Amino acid sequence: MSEDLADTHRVIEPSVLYLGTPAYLVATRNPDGTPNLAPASSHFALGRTIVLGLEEGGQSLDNVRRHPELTVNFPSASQWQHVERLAGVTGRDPVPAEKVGAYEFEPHKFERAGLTPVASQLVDVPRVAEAPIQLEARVRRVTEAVTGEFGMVEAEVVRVHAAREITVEGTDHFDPEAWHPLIYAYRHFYDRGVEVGWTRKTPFAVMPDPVERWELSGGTWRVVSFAEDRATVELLRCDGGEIAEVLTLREPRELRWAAVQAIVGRGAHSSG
């Protein structure tokens, strides 16, 4: 290995590994039925189920291991103050021990977010009205780590509640430009940055209108060069391939776009 890339990184020991990901606020039923509401972040989904990372002797996993039903629910960017007003409560009393002095008991969760429970339709656990995205869900499974300090709870999403300013009208599509997930990485919340790019299975990657209208009309395209600030896309014609037209795209959308056909290796296009 050569000496200067062996200089690019260096050991660290990072006391937690929260390199960016979505805050939640996950609520559960108390033992007298009333709600739990507490902030986290760690936690991943493949189809209808998502696990969650909760920390052992919190009353969250408590309160999923006696009444296996939770919600999730994603609040967006905007709406930091209200999982921030959680961060210092605890629904445990007494207090557990490892937390006096940094917690406090707060029985009303909700009201101390400054959020509202609003019913949910198949899980006896309420959501959060002001959250954008709404999950209920049954508990599985959960297992406990290999360092006993947090356990894994595995979930099966019934039910997907969505803000309709985030989806799109007449799909079952969350709109990702309009979805702005509240990012917690490191003690410190961000929104989400500006679109750099998409994988070629996005329902939303749209060609520019002179290339969809060339194609539709049965022509063929292809992307013969690109750069930061232009691509070049040349028209061809059906009958001979020979060149009709030669595009220069610099819209940033646009130069997006002509980077994933470059990627996935579509220099030249038709649609059928």
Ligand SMILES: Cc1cc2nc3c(=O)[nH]c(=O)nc-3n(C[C@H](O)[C@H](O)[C@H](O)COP(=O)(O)O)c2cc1C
The other form holds:
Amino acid sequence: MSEDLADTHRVIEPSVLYLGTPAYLVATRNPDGTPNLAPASSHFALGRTIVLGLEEGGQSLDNVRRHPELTVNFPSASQWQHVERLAGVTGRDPVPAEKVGAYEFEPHKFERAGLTPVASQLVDVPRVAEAPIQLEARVRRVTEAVTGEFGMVEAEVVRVHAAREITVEGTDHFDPEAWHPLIYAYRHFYDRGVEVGWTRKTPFAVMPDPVERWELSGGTWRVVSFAEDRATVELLRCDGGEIAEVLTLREPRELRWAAVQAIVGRGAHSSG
Ligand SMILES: Cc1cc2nc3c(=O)[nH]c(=O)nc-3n(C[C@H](O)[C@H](O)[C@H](O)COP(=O)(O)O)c2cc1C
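Show the form predicted in complex with the named molecule, please, the one above being the form predicted on its own.
Now the complete complex, all chains and molecules, led by this one.
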């Protein structure tokens, strides 16, 4: 191991590892048929499977063990206060010993949050009407964590509802620029920042071929102007930096590339 690491990092013992993930509201079915709704952030999704980390002793985990259906509702950053309204309540009655004092029983979670239940299409648990992304899911397996503190709920997403304004009309794509998940990091809520890049699989942005070729051959470039319908890029020689060529971009994916370079301050770029 490099000695330098000792100077740049230190060993800490944080009480939680909430590194910054989208918060969601999980709706489940209570024994009396009413819906429960709880804020959470622990999850990952791969393919059509979503895995939620739900604590033992919570009403939500009890509910999915009994009735294996749920909805996962992702609010936008601007809706954080609705999430926070549920932070001190549980659907569990009586309140479990470890939560006494810090939580109170609330049987009407939707009302408490100021949110509206809307019937799902394939599962018997409502969605949150105001949430831009609503997933209907069937629970396939609940695995107890080795620590016994939470359950890993593996659920198959059977229907995805997306607000029109965060989708690309005429496609099944989300518009990543329009979607603002509510990021939960170390007990604070954040909106996401500006776009800084993308993977090569994106259908929305691409580095123009001549720029990529120029960069690969060792040249540099800079975006000198960009607008909605037109951007200008200068290709610069690596020896001295004089302009070798001026490109005008008009293709939407190339315009998106140019706009992002300018926004992240990479208007002048060197491959070195
Ligand atoms: C922003 C936020 C994120 C949370 N993340 C989780 C989580 O990932 N898993 C979990 O079980 N509880 C999480 N909680 C705590 C639960 O919401 C809380 O324990 C609640 O009482 C559960 O409600 P229930 O007992 O009705 O299921 C989170 C709470 C907030 C406010």
